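Presented as structure tokens, the chain that follows is alone, the form predicted on its own.
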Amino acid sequence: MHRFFTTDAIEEGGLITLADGEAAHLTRVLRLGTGARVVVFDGRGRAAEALVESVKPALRLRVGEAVQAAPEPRVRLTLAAAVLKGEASDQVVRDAVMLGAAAIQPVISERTEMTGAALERGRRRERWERIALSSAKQCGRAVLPAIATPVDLRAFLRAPHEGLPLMLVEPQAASADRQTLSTLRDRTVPSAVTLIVGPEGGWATHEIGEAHEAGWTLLTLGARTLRADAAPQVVIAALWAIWGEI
């Protein structure tokens, strides 16, 4: 069944509405009408079947039995990803949501080619929120990851973070303290992790130094250098394999 997001409380027997965009998708794009059965989810982990009870003068859905959504990872992962050129960050958001990221924090580094003001003018955060919602629907999640406002990397490195702090660096990064992902097998599985992945061209040397000074663990994928838009999904998948999530 088609899946729709609602901000209303999902309680069996209750009536709910959909936001304008979701309502338009149901009625105008999919052309569903009274009597259609769909699935609704609240973005916080709850999902249920619902019956379209009315379309005009207003769309109303009657909530039915709860349904099982895709299970969430045991490790709560926040992806802090440097903003990439063009639409490349769209792919990062889509894939991170698909892989179970709990939150996404865009960051602006020295080699990021867009400023915070330009991102705001382009309403990029709103675009990423739409992409996250679409990805959550497609992969059956009932949790909708939050997309935070882009922040400066230096401020983010020193701000409080959730769980184990990991920064992906290039194999040639000038630091004797870097480790490979495989070393995480020797650690206790964390309840949460914050993973920072860099921009095209990699991190500036001083950014790696600042991360290390702030207590971040520097990680590489061995001798492999990946495209900036592919690295997040590869690293998340590798972490899930190490920690038994896949």
Contents of the next structure:
2 protein chains.
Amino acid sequence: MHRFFTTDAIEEGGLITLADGEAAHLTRVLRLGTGARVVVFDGRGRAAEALVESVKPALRLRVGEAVQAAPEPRVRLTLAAAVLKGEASDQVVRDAVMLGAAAIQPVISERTEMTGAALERGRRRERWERIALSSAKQCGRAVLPAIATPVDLRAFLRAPHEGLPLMLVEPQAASADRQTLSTLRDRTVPSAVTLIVGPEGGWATHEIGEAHEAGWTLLTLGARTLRADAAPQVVIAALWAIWGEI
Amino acid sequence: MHRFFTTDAIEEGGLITLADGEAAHLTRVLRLGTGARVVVFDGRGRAAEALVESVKPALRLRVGEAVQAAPEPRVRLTLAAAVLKGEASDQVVRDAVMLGAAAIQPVISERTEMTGAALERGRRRERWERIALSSAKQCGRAVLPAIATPVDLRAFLRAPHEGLPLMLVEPQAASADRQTLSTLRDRTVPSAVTLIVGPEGGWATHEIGEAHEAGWTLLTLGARTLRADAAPQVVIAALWAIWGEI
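What does the same protein look like in the form predicted in complex with another copy of the chain, given that the last one was the form predicted on its own?
The next block holds the full complex; its first chain is the one shown before.
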């Protein structure tokens, strides 16, 4: 069944509507009409069957029984991902949502090739929100991860963060105090983790030093060099594997 | 330093040349000339520094000291990936090479939308070989995984295979005998694994049955639905995590 996001409260027997994009998808793209059965979800964990009661003058859906959505990970993961060149961050957002990230924080680091102003002009955050929604629909999640406004790495490193603070660093990175997955494997599974992953070309050396000073755990994943657009997905899958999430 | 693939034997002090594509990359794309220092690798695990001794009339490189390439996984992994729509398999090949796959076997399953004949006409295998080479160069491997000729799933399931036989199945797949990562975690790390991953739309039910009958272990990765183009990378990363490869 097709899945649609709603900002309305989902309560059995209640009437809800859809925002413009979702409504257009239902009526114009999928050409569903009165009587169609769909699934609606509120982005905060609730999903239910729904029946299209009217399309004109307004789209209205009657909420039915709750349905089971894809389970959320027990570990709440915030991905803080350096913004990549061109549209490469699109894949990062899509894959992080697929793998169950709870929130995504775009980060501007020294080697990020775009400024916050350029990202804002390009309405990049809105684009990532659309991608996150589409990925949540595709993989059956009822939670829609928030995409935060891009921030500078330095500010982010010093701001309060949720859970275990991890920064992925390249195997070549010169740093005293790197941890591997096996050190994490021997610790208790955290209830939350904030994971920072770098841009093409990696972190500047001083950025790694600043993270270390600010208390972030520096994590390396073996000796392989991972492409920047693939690294977040690989590290999340690896963390899920050792924490029993997949 | 830039890295080039050669089919010549790499021996310190020896002279080697490069095949057309690699030679063009060195001379025309990167515009390197006599005296340039590069790294060459033979695709079978050897890599060495090399000095460009001449460009015209023929490109010749003098082999220098051996260099350390990205380490190969201790587990030899063959990825048997169902061919995906359009160019989606390109990413599967690129990521599998990045993650250290030893060989890639394209597979045609019931829901694959292309025939072996169409793949051959489109010279698809040759395309994937170029992608594998480019990925091996980018991630510093000295081993170039072979891309086998696409085969039908049924034939592949019954043919001899190397190591632990794993087939990734969707969490929804009806099947009696599914294993999870945690069951693999409790077993000895295998020396080799052959991993089959399905197409968009997943396996047909009878395909899962045939794999099970032929002795393949059916593996599910949590309850999340993974996109077909991302699934191989996620499962390889998860296996590497539990087998201590990353």
